[in-house]
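Starting off, we have a lone chain in the form predicted on its own, written out as structure tokens.
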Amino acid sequence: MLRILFVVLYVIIAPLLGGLMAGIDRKITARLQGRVGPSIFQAFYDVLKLFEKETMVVRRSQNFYIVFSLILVIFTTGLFAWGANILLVIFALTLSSIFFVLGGFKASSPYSFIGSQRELIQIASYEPAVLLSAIGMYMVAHSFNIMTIFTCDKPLYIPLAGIVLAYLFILPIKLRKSPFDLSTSHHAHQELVKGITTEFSGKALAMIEITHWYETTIALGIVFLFFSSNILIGLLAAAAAYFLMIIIDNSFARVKWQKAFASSWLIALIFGVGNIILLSFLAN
């Protein structure tokens, strides 16, 4: 009963935490640019305004995909909080992203169409490193179960240092930050207007933003798992990783999709696969 209560509370708190981090992101970004910036609660205000606005659509069915994407990411968050199989969490999260892409394709806009194509490229770019993270955790904790990984008495980040580096490299892709904000962006430099989200408005755009908040908490939750042998260190590591993403986002120009894809696979191969091979030799 207590475990179910924890899952429900986590599912409720996760988007609140994600929205707060989005507000902190805006504040730090503004300070780095010499501006005061909005309130750290501005992300919540924006979403509430979107729910009050009229939803304009090119095709009615496009918003159904966004609803399914949100439902799946909520389901994924519940699985993560329950301590389920991490592979199931990764696959469910990817399925949520696929529904998001289908919504962009369904809008039939040249901007959203290209944005959807780039979103698929981003998924193909970060998935190898994410899957290698799960495999590495299994090799150290001897289980794909998140609860087992969480309670593992071994500090995972030491034997999985290469995989941690590979995961941190692809984290900006998952969070849609520069230099890998190819499909859509929160900043004005996006040449595709708003990319995959161009033809979404009102409640649909609000749901997309909430989905992104959930995705942020899950992505940082995986960072936490690498350091979960000490809860305080794990929380600090997740916070430091997010702060690092903000700094990178404001320090690098966006790269072309070819470079994003090639570099993420190369890093996953060198650091991720290399780490797995090394662990295999040490185990023998």
Second form
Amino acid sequence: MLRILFVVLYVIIAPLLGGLMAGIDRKITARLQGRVGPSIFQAFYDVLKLFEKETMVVRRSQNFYIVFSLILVIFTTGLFAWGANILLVIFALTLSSIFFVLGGFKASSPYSFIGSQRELIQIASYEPAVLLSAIGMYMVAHSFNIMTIFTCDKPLYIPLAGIVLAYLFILPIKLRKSPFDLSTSHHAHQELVKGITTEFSGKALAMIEITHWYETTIALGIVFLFFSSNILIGLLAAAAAYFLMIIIDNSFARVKWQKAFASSWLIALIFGVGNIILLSFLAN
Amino acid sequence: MSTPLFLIVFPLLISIILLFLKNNTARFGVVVTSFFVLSAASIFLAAEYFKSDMQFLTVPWEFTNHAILAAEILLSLYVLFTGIRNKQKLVTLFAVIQLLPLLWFEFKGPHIEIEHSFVVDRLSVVMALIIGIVGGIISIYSLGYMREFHEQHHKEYKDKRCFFFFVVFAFLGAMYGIVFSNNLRWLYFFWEITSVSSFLLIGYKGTTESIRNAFLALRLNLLGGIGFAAAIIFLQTRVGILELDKVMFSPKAIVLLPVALMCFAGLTKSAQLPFSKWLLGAMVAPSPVSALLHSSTMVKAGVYLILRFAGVLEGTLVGFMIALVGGVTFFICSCIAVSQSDAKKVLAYSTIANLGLIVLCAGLGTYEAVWAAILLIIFHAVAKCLLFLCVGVVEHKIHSRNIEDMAGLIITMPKLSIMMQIGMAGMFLAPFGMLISKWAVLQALVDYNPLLAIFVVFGSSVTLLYWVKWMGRLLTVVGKQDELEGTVHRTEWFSLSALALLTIGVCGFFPLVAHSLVEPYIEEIYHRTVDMGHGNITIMLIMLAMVALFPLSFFRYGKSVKVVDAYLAGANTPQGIDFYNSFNTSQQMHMTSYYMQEFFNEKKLLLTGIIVSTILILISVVSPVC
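Same protein, the form predicted in complex with the partner chain this time rather than the form predicted on its own?
Following is the full complex, with the preceding chain placed first.
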């Protein structure tokens, strides 16, 4: 019963946290660029205003995909909070992303089309590192269950240092940060207009934003899991990772998709797979 | 007559009737009736045997053995004759290599008492259900498809439909033969029939290309057949066992070499690297052939055989090498599929890749891996078959099987494109079938060898890429398009809907399927059960239910939204899909998918795969000798 209550609370708090982090991000970014920046609640104001706006579409069914993307990411967050099997969490999250991509395709505009293609390449780029993280956690905690991983008293980040590195490398993709903000960007200065979200407006765009808040908390939640033997260190690590992403976002120019794909796979292969090979040798 | 024997003999009899049946209506009647008989008998078989462990059947030994021997000689002579007539030196050579020693040992070699000729257990039941139901559905589809093929699209090819259906049904009989044979000599005979059926159907069109590809397939399958024959001779002379169940439960050291040789045969049949080329060539055959032989049934015979020996392979170097071959094949072929735009080639590469995944599990041979492998066989057979049949219809209607030309199929062929999406969802999306299996594969692999899991990790990431790309292409609509769906034949509709329902059905009822058929099999062989976890199954079913709710959103279709033209950098013409270019003339927008050729170059990847897998296979066959 308490567990269910926790899940419900988590699902309500997660987007608020995600939105707040987006606000903090904008504040820090502004300061880094010598601006004052908006209020840290700006992300909420934006989304609330989007809900008021008229919804314009190119194809009549394009927004359905966005709705399902949101529903699935909420479901994923619930699974995460429940402490379910981490592979299932990853698959559910992927399913949510795929609905988003299909929405971009359905919109049938050249910009959203290329955005969708690039989003797909991004998914394929980060998926290995994410799955390797799950496998690494299994090898140390002997379970795929998030609950068991969470309660594992061994600090996971020590034996999984390489995997943590590989995961941090792909984290900008999931958070839509430079240098990997290929499919759509927080900043309105890229050649793809708004990429995959070009044709979404009003409520649909607001939902995309909320989905992204959820995604941010899940992505950082995995960082937390690596350090969760001590809850405080875990929270600090997740916060530090987010801060690192903001710094990286502001210090790097966007790379081509080829480079994004090749480098994420290479890093996953060297540090992720390397780490797993090392672990399995040590286990024998 | 017992059900298994009926299932072998009945299609063979039907095939002979169909060979002489020129009348369309009569053929229709016979095929539809046989479909009902076959699927009913397969389901009856399942009901009859799913509760019991391995059961054996005996048949009048002397007579059957002589009949099969005679048929085998005739078949070999036919291959020999075809090889000589078409100046195919290798085919001739391979046929001779197989025929002569087998005959010699049949008459001069040590006599081996066969206790049980046929075997039925839950694995054979699973295979029989696939052959009967999926195979039957494809034969119905073929009625309409082949009619349109000859009467509208390809008047240049000779109408050999009688021959087509003759081969298809003979093939079905042979498939049943493979999954029920306990006598390895007989299994080998049925195995060769499927090789020859595949050869005949690939070459059906009679063009230079199709004949060339047919011989390629025959050559590689005969090469596998040599491995099989060698295994039989070894078993006969050195081990004194010729029965499947006895080999399965023999001490590993004694039977490892023949098992390695039979697995070699299995790898050729399942088109694993380095033998994958024949399956690509086989795509020249009409779509029902690709669906029946080259995705859902015949290629599964290869993995079936390897899976039978999973217990022997477990923990051996041979098994590890075979698992690696599967892993390499899965990864490399998934990558190549990203770079392909021909729908049938994408399906072919994805088939090879998924068979690789099954081989990976079978080679590993642990109880969890075998469990995952059987689930993969089931889900793949249904979903992939649906996709092949959809592409077949699309090809007839839009006269192209290029994925880029399928843009807007959701408007031009709405029902069909929805079925196609169900098939694709079944292939890769959570929580549908293949993903359940991939999840199981990952679970199974990390326990024993996390290194093997790496192939799955990277391979499944690209798998997503090519499927979603294709799905997206179907959804992207540019401008107004006419509907093309009206002329699809009713037999084709029947088959497509049945398979779509089946795809959803096996996903929805997969806990039941796993619980009643797959788990008892694992329990019987390994004396252990696989537990997916009650909670995990519930989560998957919830996800399935959520995805199933998606169509409901169409009740709000077009409500409270304002429809505008796509953004074309502010230079839209009044037509909406055109824009003003820099010469101020109107130009239509155009979108093309990414194929990532610079990363996934077909030639380079294949070459790497072939070299690596050849080395692995050599190790697997040589290591038991050392």
